[in-house]
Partner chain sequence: MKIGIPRALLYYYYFPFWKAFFEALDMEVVVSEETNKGILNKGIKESVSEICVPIKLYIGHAIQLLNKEIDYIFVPRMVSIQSGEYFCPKFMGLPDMLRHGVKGLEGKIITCQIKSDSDDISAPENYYPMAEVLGVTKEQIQVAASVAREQWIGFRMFNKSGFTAVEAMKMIQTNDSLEVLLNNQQSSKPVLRIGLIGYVYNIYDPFLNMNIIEKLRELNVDFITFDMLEEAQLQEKIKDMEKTLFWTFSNKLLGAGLRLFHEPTIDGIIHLTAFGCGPDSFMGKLFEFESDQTGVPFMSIRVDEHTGENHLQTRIEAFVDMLKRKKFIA
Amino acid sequence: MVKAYIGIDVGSVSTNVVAIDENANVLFNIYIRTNGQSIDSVKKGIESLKQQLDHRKYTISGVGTTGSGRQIAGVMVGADVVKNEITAHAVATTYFVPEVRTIFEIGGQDSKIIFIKDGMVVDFAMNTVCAAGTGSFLDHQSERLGISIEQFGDYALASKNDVRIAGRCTVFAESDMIAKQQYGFSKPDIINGLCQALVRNYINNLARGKKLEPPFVFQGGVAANSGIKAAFEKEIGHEVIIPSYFNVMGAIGTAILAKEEIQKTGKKTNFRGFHALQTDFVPSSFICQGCSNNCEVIKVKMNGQTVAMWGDRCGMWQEKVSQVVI
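Please supply the coordinates for the chain just given, on its own, in the form predicted on its own.
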């Protein structure tokens, strides 16, 4: 039997599930719209994996989770490692592009920049406040312009004239686009102007005062947009690499981390098995009154029993659950 390792990246817009072998070759990958239902999207991804991976040939030997929904996903599947997005993306990128120095990552509702030196993260910045330049904003604009998001990049590359769009805010960007439409500018010119504006906003917000060094790698769902890639290359004056699995790099990274954890410890995986898909997971929350921090504690019940809690700064509730589970 060949050992396989699962990586799950649960974000606000997409849930990505991958499986790799011991050489980190991708055996399976799927990109699913979360649609506000992280539990259902994880179940759907694992079910697809179950159907497509030959269980007579492969055995699941480790599982890792990452993303904003990494804790709930970790409880559901029985994760061996639960890691933040910065670590997961950096691990995957340095595997595929070992010499990488700067990572541009733009997802559905946030964006990140990660600086690498000698294969290690030395600095990073995240933007989770403004939606300008994220996948959800581009989806909205493509719908408003009456074109599919898959065509967005082609339109940008067909532009003949430079059009400057205000990109520091989604509201201003949309208002400026409408104004340019009223002035008679073509869709390709407006879309290209928007791509350039969003890249300027990204660089100004996340890379301010930081030195950008090549090689540059662009990943996340928005990396599929050739217009944004071209805008990055124009802005920084250098080639930008897009890896083959650009939209599931976080999941690949956490799968690699799970593989390394199992190989290092020699322990058996905590993976609950594919039958866990049938388990009823119910999340809830409450405000802890134990001190002035008033932490919001997330509680997850599995078939009526509390199996996980997190969100408390002191770890009191997490400790209580671990004692019960053990």
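Here the rigid core means the biggest group of C-alpha atoms that line up within 1.5 Å when the two forms are laid on top of each other. Positions refer to the first chain, counted from 1. It should be emphasised that the depicted structure is a prediction, and the values quoted were computed from it without experimental measurement. Compared with the form predicted together with the partner chain:
Hinge residue, chosen from 264, 292, 146, 278: the C-alphas switch from fitting one rigid part better to fitting the other at 278 when the forms are compared between these two forms. Rigid-body analysis between these two forms: the smaller part rotates 16° against the larger, C-alpha superposition.
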Second form
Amino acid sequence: MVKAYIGIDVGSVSTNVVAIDENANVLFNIYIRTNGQSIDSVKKGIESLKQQLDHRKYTISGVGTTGSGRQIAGVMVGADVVKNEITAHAVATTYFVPEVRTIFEIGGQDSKIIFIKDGMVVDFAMNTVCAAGTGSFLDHQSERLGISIEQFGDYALASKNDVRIAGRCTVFAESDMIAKQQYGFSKPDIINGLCQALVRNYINNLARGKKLEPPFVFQGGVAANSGIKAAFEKEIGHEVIIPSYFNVMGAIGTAILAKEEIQKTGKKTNFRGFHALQTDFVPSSFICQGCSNNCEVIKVKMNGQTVAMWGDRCGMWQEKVSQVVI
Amino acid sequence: MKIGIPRALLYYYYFPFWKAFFEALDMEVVVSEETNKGILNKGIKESVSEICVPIKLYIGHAIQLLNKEIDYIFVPRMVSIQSGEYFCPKFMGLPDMLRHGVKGLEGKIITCQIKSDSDDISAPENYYPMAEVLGVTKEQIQVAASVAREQWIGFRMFNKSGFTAVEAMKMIQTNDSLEVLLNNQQSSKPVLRIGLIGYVYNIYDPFLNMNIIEKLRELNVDFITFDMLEEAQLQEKIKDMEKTLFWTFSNKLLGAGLRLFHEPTIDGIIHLTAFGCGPDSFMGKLFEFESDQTGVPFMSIRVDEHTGENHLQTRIEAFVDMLKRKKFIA
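Let me have the form predicted together with the partner chain next, following on from the form predicted on its own.
Okay, now the whole complex, with that chain kicking things off.
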């Protein structure tokens, strides 16, 4: 039997599942739109993994989760490693592009910049509360312009004129775009202006005057957009590499971390097994009335039994669950 | 008489002094409860919207004290604790902001002006203006101020020897310093040591900062805050600056930060700042420069009214991961 490791990245917009082997070769990968249904998306991803991975050949030896939904996904599948997105992305990128110095990552609702030196994260920044210039914004604009997000890049590359769109805030960007449409600029010009605005905004907000060193790697769902790639190359005046698995890098990273963890500790994986998919996971939330913090406590039940709780500031509910033996 | 003290702003710096002071005058001292969502919501509702969240919290705490049958809420007008330097204007205008801006607080505020040339605010003249309202003599105030000074020095000694202000307060209040000490040392040997730079009211209010101290300890990270450093250590790096920041505490933080960036035992620096803080925007940039020069990793964490804990957790975890990998793999 060959050992395989699963990585799951549950983000706001997409849920990605990958399986890698001992040498971090990608055996399977899938990118699913989360649509607010993180549990279903994880189930869907694991289900197709089960169908496509040869059971007679591979055995699951470790699982890692990452992304904003890493906790719940970790509980569902029985993760060995639950890691933040920054570490996960950096691990995957340095694996594929060992000499990388700067990683641009733009996802559904957040964007990051990660600075690497000698394969090590030396600095990073994430967008603040505002989601301006991320994938969801592009989604929204593509809908408004009536073209699919997949065509965005081609439109941008077909642009003939430079149109300047304000990129500081999506609300202004949108009114600017409407104004430019009314002036009669073509769709490709406007889309190209938008791509440039997004990149300008990204560089201003995240790089904040720091020196950007090549090689540059651009990943995350938005890297599918050739218009943004071109805008990046124009802005920084250097080639930008898009790795082949650009949209599932977080999942690959956490799978690598799970592999390292298992190899280091020699432990048996916590993976609940594929049959766990049949299990009913029901998340619910309630407002705790214990004090005036009125915390929203998230509760996850597996087959009627509470297996995880979080969200309470005092830790009272988390404590109760940890006492229950699963 | 019953005096209320809001558990906010300089509570984390001077409460041991004020408590001992009023108690020496035979007053009962009541503190508002630990910050919770209810207190924050009340503070937000009664404040002007542009003001920073620490002030909103202070207002929330003051309102909460109204339910505790207090005679007065003590809101000092903090003017200066360093010659030639001043407090942020919000501190100077605080008693008026509360008296005239918040419903129900008019007539409930007792105040005095604090001016000093050092952190020691025990000069009795500061407190004479309250004598009449409190019904005490100047002589009584002199005695109370000196008793309070003793207490505060005790608190500060613990604080300066590496305990958080909250721990130091417990240590002098309960006389059971050993217990605090033991609790503090239960966790295994820390793997990293970072500088946690922020105003006392930001770093010590676990609600406001989503319990950053606990999060760091869970990750086995030791930290040092500006109030743990001696005054001379804080001044050392900034005394030669052509121009320092405007406000006293900003300068203390800047001095602490600049010092810690050069401390070989420090693995990284986190700057905890409240959204909209003017002086902090300068300080953050100065720290960025220092980080570039020294190569010591630096991260800013901005807190506000929102309660989403995820982003904070992710940033801290990633920062700690980065430092660990840097330290142990490189």
